[in-house]
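Next up: a single chain in structure tokens, the form predicted alone.
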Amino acid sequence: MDALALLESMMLIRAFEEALMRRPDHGFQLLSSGEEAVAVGTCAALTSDDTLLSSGRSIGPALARGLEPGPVMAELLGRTAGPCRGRGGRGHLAQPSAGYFGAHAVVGGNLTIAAGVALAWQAEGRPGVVACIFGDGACGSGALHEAMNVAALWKLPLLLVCDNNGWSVSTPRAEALAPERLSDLAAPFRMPSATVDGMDVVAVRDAALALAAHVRSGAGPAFLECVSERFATHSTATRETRPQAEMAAILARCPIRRHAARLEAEGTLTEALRAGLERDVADTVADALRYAESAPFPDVADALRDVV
């Protein structure tokens, strides 16, 4: 993914989730403003041969991937024209068939799943990465040491990508995780690893390249850390704790203004370039509004299907 790819994917989950958020019918989110370059870094490095899981923070994750911006709004407003046909919303979205395994609410949820994916292609002999996004959050859930334990036993082709955010919901990352960085949670394991900027994409593409590579080579497993910024509280139904000073500081960091200043510093972006990216990403997200919107919503008989 070139350099205009990455600011333009990162210009759509934020202008995605601020139209979703004008909506009054928006249900329960967990936004991705502030970490887009996390998930746009982490889904340039990888192929039409891997995988993606990710956590209940999945807009950014599934656009990035290359999701249909319609499809998935339609899944988050609960309509039928939705890739989970609108049961799975924010908290259960999936698309394996796009390189899309799947978000997981539950806090660490995701991490035994992946590995059992990437166990599931070793065995399967296929080719390919399984990447897995997850909080700091669930860096304190025995589930991580777990994933990483059988995963460098076995040599599992799984990278593991840390979004640090700082926080869980309201905890500050010092107060419940003691490693200094969390990608020395991957040494006992003798797992490679990375901590970079979580708000620079091209940094976090680069590690996230070089990890993958690690891991295609049937090497086993790697850890990257991208160390963000949360733009909004933990959910929508969560206050903002930090104080407004702090807020100001957080938000000077944007990852979409961070590279487009680099882009035109290098005179790859222009003024009418950037104009022309803005108008295209309205486009897209008005578009998928329109699509989720003709779509109904699913039947109250369907509230049990597959359902065992």
The other form holds:
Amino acid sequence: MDALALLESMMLIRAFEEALMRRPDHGFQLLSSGEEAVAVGTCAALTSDDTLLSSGRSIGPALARGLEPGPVMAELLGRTAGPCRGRGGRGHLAQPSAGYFGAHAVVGGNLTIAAGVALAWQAEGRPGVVACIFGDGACGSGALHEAMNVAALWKLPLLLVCDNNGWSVSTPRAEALAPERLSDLAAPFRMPSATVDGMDVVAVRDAALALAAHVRSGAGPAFLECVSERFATHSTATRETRPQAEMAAILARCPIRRHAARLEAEGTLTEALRAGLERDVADTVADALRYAESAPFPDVADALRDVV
Amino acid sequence: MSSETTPPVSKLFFAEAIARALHEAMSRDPRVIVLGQDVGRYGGPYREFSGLHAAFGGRRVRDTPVAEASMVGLGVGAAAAGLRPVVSITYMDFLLLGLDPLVNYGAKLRYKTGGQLGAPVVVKTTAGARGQGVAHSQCIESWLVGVPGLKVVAPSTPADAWGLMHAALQEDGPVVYVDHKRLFPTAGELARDAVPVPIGRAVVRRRGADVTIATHSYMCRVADSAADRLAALGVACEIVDLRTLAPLDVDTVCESAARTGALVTLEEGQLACGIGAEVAYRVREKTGTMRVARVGALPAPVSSNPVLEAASVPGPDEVVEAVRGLLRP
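Now that the form predicted alone has been shown, please provide the structure of the form predicted in complex with the partner chain.
Let us now look at the entire complex, which starts with that chain.
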């Protein structure tokens, strides 16, 4: 994925979420705002052979993976035109046919599932990588240890990507997790690992490419920690606990502005080009909203559909 | 003369029935794998996986670390991605560690993805008291029957152990297969032309006109002992083996109870929100009125102390007493 495509993908996520949040009916959401580079950089290292799982902070990962924005918006707004017919929502968004095996909203809950998907792929001799994006909060769970142990033991094709935004709702990472770097957690399992600046999309992409190549070679799992910043509250249902003064400094680290500035300095991005990207992204989001709004809510009779 | 050389039934032990079903399923379907503690060369805690490692190798019959959350998670995830794993959780008590992937992911997967994915995993686990103490003895299958998307089966005979394993492996979603420590050494017959036991179908094990006993798993044998004693007292018991706990076959219990006019439920687990409570209420919903009594464990943990264990789980005495109390004019 070229540098401009990385920028556009991040811009789409940001604009998509802003448009969603302007709606009074936005529902229960966990936004990827500030963490776009983690999703976009990771997905830039994945191919159509691969699949992605994520935490419930799924909007960034799903759009970065290339899911159509219209159906994603429909899913978030509970409309039947979503890939899960509007019943999964943000927490359980999934479209396996598009390389997104899906979100799972239990912290750490997707880690052993991802290892199981990787086990199936290994058993079937499939070529791809199974990537799983999870938060720093999941690093305190036994599920991560269990998944790393078995993935290393069985050389499963699993790329673990920790989006370390530094907070478990209101608890700072330093009060929840003992290791100095979260990638240190991978060391006893002898899998290659890296910690990168998660606000730098190129750094994330390059590290993800290198680690994905290791996984792709059949040598077993790898671990990538991306140190990021959460721009919004943990979720639409939680309160901001960070002081205003700190927030200004956090927002100043915007991964989109940073990448754009780099491209401008390199001469790759001009004023006109940037304006064009902004228009395209705005149009895409407007289309997505129209698509979602034109789709119905489920019929109440659907409540028992696909239960067993 | 083939009927003389090939008898129509074979005799086998409960544990053998499980291994035979798995061997047949694995031979037919390369997607079936077995994951769990001691399932490989060791052949399973009760030899119920005997011979599978030798026949299918370590990649299809995998010993796992002792980590139930990941054992179930791996099975559910692999099922979602196209395999048909059987995950062995040695004792049902340990299934608590693996409930998150089973309940929060596997059971809801078809629903939450709008039918895009399913998780056809069989979680096989062993319940029941046999001298192993408070965290190796529990019968907590009733905790699972209220989970939408989850099926629960509990065979009581070798034939059903075979037939329900085959049926579970043909399901589109997750099935918890609950067996019992005291059933493994029991023997029974399996017809040569046996077919899978349909999930959701109870069976009448013993005919009798005076009272219906609805039960499952090892308690079917306890019910039968009680019925022998009651027969000597002139009371004829009809025993319904539920076989599947989710979905429950209420109709078969209702038909029997409508005939006998009295229903005793019997389970080794706790009575509060138990299988008996569910069966009894649903039978009453359908029949209007019904004399009902429940028999289950004392509201206490199951100790490894033999005196306390015997005191806390139901035996024939408690069943006889419950039946006589219910039928007393």
